[in-house]
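One chain comes next, on its own, written out as C-alpha cells in the form predicted on its own.
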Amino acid sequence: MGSSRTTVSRRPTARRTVLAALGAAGTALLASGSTWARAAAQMLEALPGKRALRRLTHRPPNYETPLEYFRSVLTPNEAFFVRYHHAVIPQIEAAEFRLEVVGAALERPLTLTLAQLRAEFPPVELVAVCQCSGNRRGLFEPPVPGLQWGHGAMGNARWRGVRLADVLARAGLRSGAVEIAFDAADAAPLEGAPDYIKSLPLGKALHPDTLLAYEMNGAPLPELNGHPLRLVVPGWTATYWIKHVTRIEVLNTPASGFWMAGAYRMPRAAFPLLERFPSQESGERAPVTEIAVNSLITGSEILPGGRMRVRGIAWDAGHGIDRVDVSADGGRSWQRAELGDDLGRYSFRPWLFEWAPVAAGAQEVWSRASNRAGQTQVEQPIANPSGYQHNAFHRHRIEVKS
C-alpha cells in the first residue's frame, strides 16, 4: 500500500519540438516497502518552466509532483505533474491557435481563435483536481504493469476558460449526437501509432462545469500542461483532460479508437461508479470515469506538551468531502479530523488532526476520507489489471522519540 515516514521528538520544540535532454538534481522521496518505493531513488529533474519533479520517463515526459507541494491546497503551476502518451510535444503560439468544431451532428462547423474564445464566450472559473487514472499505481502489491506513479500524479488548480456546452451551442447540436471526441496537437513519433483521441458522453460534455480552459491558477496554461487550450472535466480522471486540444468532433456513434475501446478500462464489478459511460461499456469491462474518494497525509509536527498534529488533503469526484477519520492505533479506533476551507466540490479539502502519542517508537497514522454520496476509502486497494483508482487508506509512519 505504501506509506510515508516522519521522525519527530516527543520533547516540545519550538515551438513544435521534442523535449531535449535535461539536467537532474537528486533527492529522496517519502515511501518504503513497495515497487514504487524501490523506484523512488530516481533523480528529480527540472523541466522547462517546472521545478524539480520526479521523473518516471523522459520521452514521452512523465513527471510526478513531490509530496511537499500538496501542503498547499492549490498546486503551483511550476510543480504540477506532467503526463504524456506521445513524445512529440507541440509548441503553439497563442495567436496562431485554431480550434475546429466539426461533425455530422452539427448545424454549422466552427473554427475559433483563442482570442474569440476569450472575447465571445462567458468566462468560467472553478477549482478542480486533475488526477491520473493510475495515480499510486506503484503502490500496488503485487506490482502491476504501467508507469509506477506514487502519490503525485495529480494536482489541484483554479481553472479559467469557457463552457464546452457554450461552444457546442454556437455550433448547433443536432439530435442524434452520442459522444463528443477531442483530438490534440501532440503526436506519436512513429507512424501508425494510435492517435490520442478521447470522447465524453453527451451529458458530461454538456455539464456546465466541463470547460475549455486557457488559464491555470491565474496564468496562461504552462506548455507542459496543455498550452494554449485544454479540456477540463471536473470529477473525472485526467485521461479525459485533453491537452493542446485543437479539434472537437460531434459523433453520432461511439468512438472506437484504441484509447477508448482498448485502454483505460477496468472490470465493471470492481468499482461502484456513480457516473458511468454507457455507450462505451462492453461485457465485463467499463471505462474509468470518476475519481475515487481519497485522502493523503502531507506532513506531521510536534506541538507543545508532546501532542502531535498531522495534516492532509481529501478529494473525490465532486460529491463533496463529508469527513476524514484518522487512526493512530492500526485501525482499531478512529477519530474525526477537522476539515479546512472548502474551495469547491472538485477541490482538495485540507484537514488536520491532533493527538497525544502514548509511547515512543515507530507508529503509523492512517487517514480515511468519506464523501456525501456515502463512498469511503477502502483498507486495501481494489485489485485490477491496470492499477487504476488506488484509494486505500493512506498510512504515514512516524518515529516518536522519547
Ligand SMILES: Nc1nc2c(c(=O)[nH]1)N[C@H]1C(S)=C(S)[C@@H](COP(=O)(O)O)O[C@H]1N2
Given for the second form:
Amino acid sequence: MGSSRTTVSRRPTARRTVLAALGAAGTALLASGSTWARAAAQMLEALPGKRALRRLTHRPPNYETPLEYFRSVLTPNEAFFVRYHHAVIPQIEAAEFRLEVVGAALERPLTLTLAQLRAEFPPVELVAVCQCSGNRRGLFEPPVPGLQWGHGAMGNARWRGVRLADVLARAGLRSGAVEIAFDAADAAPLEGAPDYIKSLPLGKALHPDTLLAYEMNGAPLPELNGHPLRLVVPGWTATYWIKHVTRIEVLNTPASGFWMAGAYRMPRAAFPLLERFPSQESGERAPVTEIAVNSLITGSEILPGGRMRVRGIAWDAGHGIDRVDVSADGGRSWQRAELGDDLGRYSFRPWLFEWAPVAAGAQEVWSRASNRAGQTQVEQPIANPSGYQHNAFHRHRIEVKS
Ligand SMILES: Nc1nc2c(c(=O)[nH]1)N[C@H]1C(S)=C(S)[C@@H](COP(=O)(O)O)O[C@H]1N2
Ligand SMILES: [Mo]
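Same protein, the form predicted in complex with the ligand this time rather than the form predicted on its own?
So here's everything in the complex, that chain up top.
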C-alpha cells in the first residue's frame, strides 16, 4: 500500500484508493459467517456500490455480472461488471477532476473541468454494449491463460456525455495526427509495471458516436466503472473504453506501449474483422477491434400446453442484428426467433423463441445471431492464444418433463 500511495499522489486528482473500501467489504462478509460461506462457495461478493457479482480476482478487482441480470436489456449500474488491470484505483472528486488534451498536432492544448464538459459541449446519449475482448475466455477448450471469464464480462448501458470529436475540435486538431491516446488515473502498485494507455485510430476517435461519458443509465458513472469520466467506443471491445480518463494525447506516430504493441492482439488471419486499426497492424497479430456478433440465452420457461419459450439477447459491433436463429435439435434445423425492442445499433437486442419439444428429457437449445454485415456466430470458437472474441453459438440446457 505504501508504494501504491506514492504512485497515486503523482496525479493531483487521485485522492484515496478504493482498496481500503474493498477490504472493508471483505471484513463485513467474514463477520457474518454463513453469508461469507455461501458467497465464497458461489464466488459472489458485493463491492462498495455493487450487488453481489462473480469474483475472479479481488486485487485488482475483476468481477463479472451474473447471467440473470441480462434478462433486462439495460444492465443495472450496481450489477455492471468490473475489470481493472492495476490494483490502485483512484476515487476522484468530480469537482477536482481535470481532463488534459495535449499533443503536437493541436493548436490549443486544453485542460477541462467536468463542469465545462457538461456545460460547454452538446450532450449526446446512446445505448451501447461494453464487452471485454476476453469475455467467455473461460469457455475455451483447451483452456487459455488469462482471467477465466464466463458470459458476464459485458454490460449494456445508456451512456451520456460529449463527443470526443467536439473536444478535439475545441483544441484545434491539425493535420499530422495518426492516433489519439488515452491515459487514466489508475496505476500499478509496483513501479515499472506498464501504465494502462490505449489509443484509437483517428477515424474511430472522430466518429460521432465515440464519447467521453459522465453518465451511465441516468446516474453519474459508478466509482468502479470509471467515475467521473470514461471513454465510450461503441462497437469496439471494452479494452478501449478507458475509465477515469485524465489525459488525451494526439499522436503523430503510432502508440508503442505494452497495452497496444504487446496485448489485445489476435492472429490477423484467424478473425475477419471489418473495422481495422491499420497504424497498429505490424506483424501477424492485429489489434482486437470490433465486437464479434454474438448471442446469449438468458432463460427458459414452460408454457401452458407444454410449449417451451426461451429468451435471450443478441448484439454486434453496430452493423445491426439481422436475425437470431434457434435450434432445439443440435443444429440440424434452425428456426427464426422473434426480435424485440431496438434500442439502437450498439445495444443488446432482446429476442424470444417458442416451440413444442418433440422429446422429453434433458436437451440443449442453441442460439445463433447474424448481423446485417453478413457475419454469423460460429459453431466452435476461433482458437487464439489469448482467448479473445469467443462467439460460438450459445448452448442452454433445458429439462423437458414427459
Ligand atoms: N483506467 C482503466 N480503464 C480501463 C481498464 C483499466 O484497467 N483501467 N480496463 C479496460 C478493460 S480491458 C475493460 S474490459 C473495461 C471494463 O469496464 P468496466 O470495468 O466498466 O466494466 O474497462 C477498460 N478500461
Ligand atoms: Mo477487457
